[in-house]
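Given as structure tokens, the chain that follows is alone and in the form predicted on its own.
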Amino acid sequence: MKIREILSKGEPTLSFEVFPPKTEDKYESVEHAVLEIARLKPAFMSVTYGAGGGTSRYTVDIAATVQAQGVTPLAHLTCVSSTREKVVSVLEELKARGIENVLALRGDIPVGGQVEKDFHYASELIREIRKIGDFCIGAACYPEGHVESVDKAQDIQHLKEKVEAGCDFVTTQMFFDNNILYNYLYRVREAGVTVPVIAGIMPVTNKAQIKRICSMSGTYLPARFKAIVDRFGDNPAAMKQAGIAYAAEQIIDLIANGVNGIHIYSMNKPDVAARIQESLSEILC
């Protein structure tokens, strides 16, 4: 099923992100986690992509595993480190497996800045996907602005270019203050972007995640969230419980304010995914 059809119903949806193994010896354990999350029957599951080999070899396989469980898969595809030939090859394999949804991403610039010449931006990849087949295409958006953007106006312009290239919906980078998303939605709608915006939520279950999040994206951490980390960060069980509760409260507020699409960065943790879903059992009915 195409994700644009799922979103068009206008009902609250909960989806999860999973990632393939980095090495073959980890495949079985990752597959087990993916199957556990698929048993929750989310609206869809996205599968990340590692450019330049490694995890990229397993993205299609994991997406096919998700589909075999009766859950709609969304396969990530990055382009900055891929040739056009590689991109076409992956898309043809997705078509052969009956996978209809692709999340089109530029991808991180490799260390040393070595990139392929065929693609420079996600909008170029979106146009290529449109030429290859009848895919439902998603893209990323950044409520706090992409770290490489000069300003937020430029960032929204890049979002418009993705939509004009043919993307059907966008998913946000993680955020911890819902007001940031509400302000962002006002600005993108004013700019003429009308595709569905899915809110990306990260349940922070350990203190180490905070350092990684801040170093990678510069995400704003509200005082209320910092207090949780300060109080419970050194108690793993308490931090996990508090992090899940914080994410669940975010989601409830989002749905109450009309943001129906919720995507959980689950970090391949079935128990976290299950506890989030359980906390929303009546809300998602």
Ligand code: FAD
Contents of the next structure:
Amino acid sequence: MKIREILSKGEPTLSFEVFPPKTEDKYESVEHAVLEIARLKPAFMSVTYGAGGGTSRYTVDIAATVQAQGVTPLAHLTCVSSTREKVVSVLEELKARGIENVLALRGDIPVGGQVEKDFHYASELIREIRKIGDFCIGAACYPEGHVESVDKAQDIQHLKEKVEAGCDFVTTQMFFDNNILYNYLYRVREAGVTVPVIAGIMPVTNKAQIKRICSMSGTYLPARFKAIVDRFGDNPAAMKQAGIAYAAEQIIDLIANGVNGIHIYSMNKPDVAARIQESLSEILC
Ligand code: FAD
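Return the form predicted together with flavin-adenine dinucleotide (FAD) of this protein as a structure block, the form predicted on its own having already been given.
First the chain shown before, then all remaining chains and molecules of the complex.
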């Protein structure tokens, strides 16, 4: 099923992100986690794409596994470190396996700046995907601005270019303060972007994760969130419980304010995915 059809029903949806293994020896354990998460029957599951494309086969295989469980898959695809030939071959493979949804991404510029010349931005990839098949296309967006963008206004203009190129929905980078999303939504709608915006939520379940998030994306951490980390960061079980509760509270507020699409960065953790789903059992039905 195409994700735009799922979203068009205008009802709250919960979806999960998983990542494929980096090496063959980890395949089985990742597949096991993916099957556990698929058992929760989310609205869809997205499968990330390794920067550089070296593990693209795993993304396609895991997406096909999701599909085989009767859950709609969304395969991520990055372009900046790939040739057109490579991108086309992955898309042909997705088509052959009946996978209809692609999240079109530029990908991070590798350290050292070595990139291929065929694609510079995600909007170019979206145009390529449109040429190749009848895919439903998603793209990334950044409520706090993309790290490389000059300012938020320009970032939103570039988002608009992705929509004009043919993307059907966008999924946000994680955020921990819903007001940031509400402000962003106001600005993107004002700029004329009308496609559904899916909120990306990260349940933070350990202290190390927070350090990584801050060093990678400079995401704003509200005082309320910092207090939780200060109080429970050294108690793994308590931190996990508090992190899940924080994410669930964020989601309830989002749904109450009309943000229907919720995507969980579930980090291949079936127990976290299940606990989030459980905490919304009466809200999602
Ligand atoms: P783009 O939309 O191309 O934007 C990149 C930068 O270029 C932005 O600053 C934008 O403002 C600017 N820009 C865009 N168009 C132009 C233009 N015409 N002229 C000048 N500047 C322009 N990474 C992975 O490697 N694998 C994944 O699976 C993956 N999944 C992700 C899922 C989500 C939901 C999100 C939010 C991110 C994901 N990423 C993933 C990370 C993503 O690849 C990086 O954030 C990357 O740096 C930007 O990708 P993009 O598609 O947003 O790029």
